[in-house]
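We begin with a single chain expressed as structure tokens, specifically the form predicted on its own.
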Amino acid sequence: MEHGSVADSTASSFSIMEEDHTLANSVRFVLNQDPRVAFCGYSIPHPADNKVNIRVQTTGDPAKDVMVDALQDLMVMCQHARGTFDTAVADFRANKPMERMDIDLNKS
């Protein structure tokens, strides 16, 4: 949800339910990175509720598409991670036979 100023579209702030500190610092670490990003950072209300607020104020453009293209490139930055992992496990299970486990069950 965004709570914006009809006003100023430059500064919002974003609220995602069911989130916590893995996703909305790694968003605040992506929108730090865009140079059309003035000032970002997170809050959670309290720990007991599941929401992060995440407050994004721009040079210019607004913050809402700003806000869009950080979590395109935050999946991208996941996917190209999921990737790399997965094909560096083919390729240690293409390389290393699977080694014969002796399980002895007599033993207590």
Given for the second form:
Amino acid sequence: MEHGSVADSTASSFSIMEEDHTLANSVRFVLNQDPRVAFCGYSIPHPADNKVNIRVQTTGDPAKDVMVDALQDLMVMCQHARGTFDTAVADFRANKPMERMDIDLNKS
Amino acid sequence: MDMDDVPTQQRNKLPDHLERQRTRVTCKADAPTHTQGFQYSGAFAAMGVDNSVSVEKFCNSFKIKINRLTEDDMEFDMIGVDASIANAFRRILIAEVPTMAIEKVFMVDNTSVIADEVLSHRLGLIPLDADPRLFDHISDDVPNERNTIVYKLHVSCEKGSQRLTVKSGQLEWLPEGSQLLMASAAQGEKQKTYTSFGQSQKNISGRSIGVKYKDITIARLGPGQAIELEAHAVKGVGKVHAKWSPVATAWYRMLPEVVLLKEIKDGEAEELVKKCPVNVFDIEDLGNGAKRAVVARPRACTLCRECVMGPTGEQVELRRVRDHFIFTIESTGALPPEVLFTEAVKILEEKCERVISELS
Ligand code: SF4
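Requested next: the structure of the form predicted together with its partner chain (the form predicted on its own having been shown above).
Now the complete complex, all chains and molecules, led by this one.
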């Protein structure tokens, strides 16, 4: 849910249900690294509520667009991280056959 | 400092002390300094230095190096990522990657000394060797072969015999579903059990779904005591209950960097080497009896800060590299650790996707 004003689209608070620091802190990081963002922060209003509020103020672009871009960037970063990780695992396996196998050989 | 004083070739590089504050956490004898870092993209705009991280920049600098990978634990270096993202992965691994765990226990008979609820709790914590990706979350309480795994435990200790230890391996998987009959069947109707399986679970899994470790003690029975129960496992996540957490632990530490600010020689060098409990320092022979301390194994540093206290304190600086994480995952067995990590990253992606679709 977005709380903004009709007159000024450059500042909005986003209230996201069922999320916590996991998403909010990552998104805050990505938003802060975006040159279009003037201010960004998040808070969990009450630890018993399962929601976070993310505040975004921009230098001119609509806050919602910047937020969506940040989420998309985060997704691309995750995909890249996953790809890199999978290659690293494959490389590791190719170069070093599982240690477990050696142990099994010794046993038999 | 006035901007005009700065030679142009230096404009796009931060001065050393700021670069260090940006990329390192320094651990002093009493407390660490510069723990926050510089998040804001325009933090150094006045100096002509761009502090933003675009996706391309991230993709170019992100690296993963696997150090150890076994069946149920792994360690790898994750380089070029902010703590907020590394922490998101860690949090998801612990609390949001789903697994299967025993949630409902139907107690037919329990004459052992261990109370029903304690016994049920113990059963819940037993890691199951079931791939959670094959199952759905249970919705509106109809247990079927797609969302419930059923186990039976029926043990008794004969009168006059030795005491008996009940192990997790004695849980028997029921691929056809529950064998317990519901109390009241209307006349002429077939009696219903507590699950409604459409097919055998053997078709779904391809192998038997047992417990991961067969030697976990569940209870001990004295002569004449017995336990008969049926346990139903469902899919869930660690934030609801720790029994669903797929990892024993998942943690990271930042890469330690130990720097000798001055040359440390002879007696002082030996003292320094002796001080460090994990042997970070070594002695280098300079010939004709002279010795010098060198940093040989900075990775082993546990940050006990022993070396920055006392007389050598001024000569040693302890730092941590802000974007280099040594990540360790210990799986409880349902999924191998490398799969857990990919699953965790996928979950973060799904979270983004959900919010994007809600916003547009
Ligand atoms: S902080 Fe402790 S472990 Fe690290 S180098 Fe110093 S004495 Fe060794």
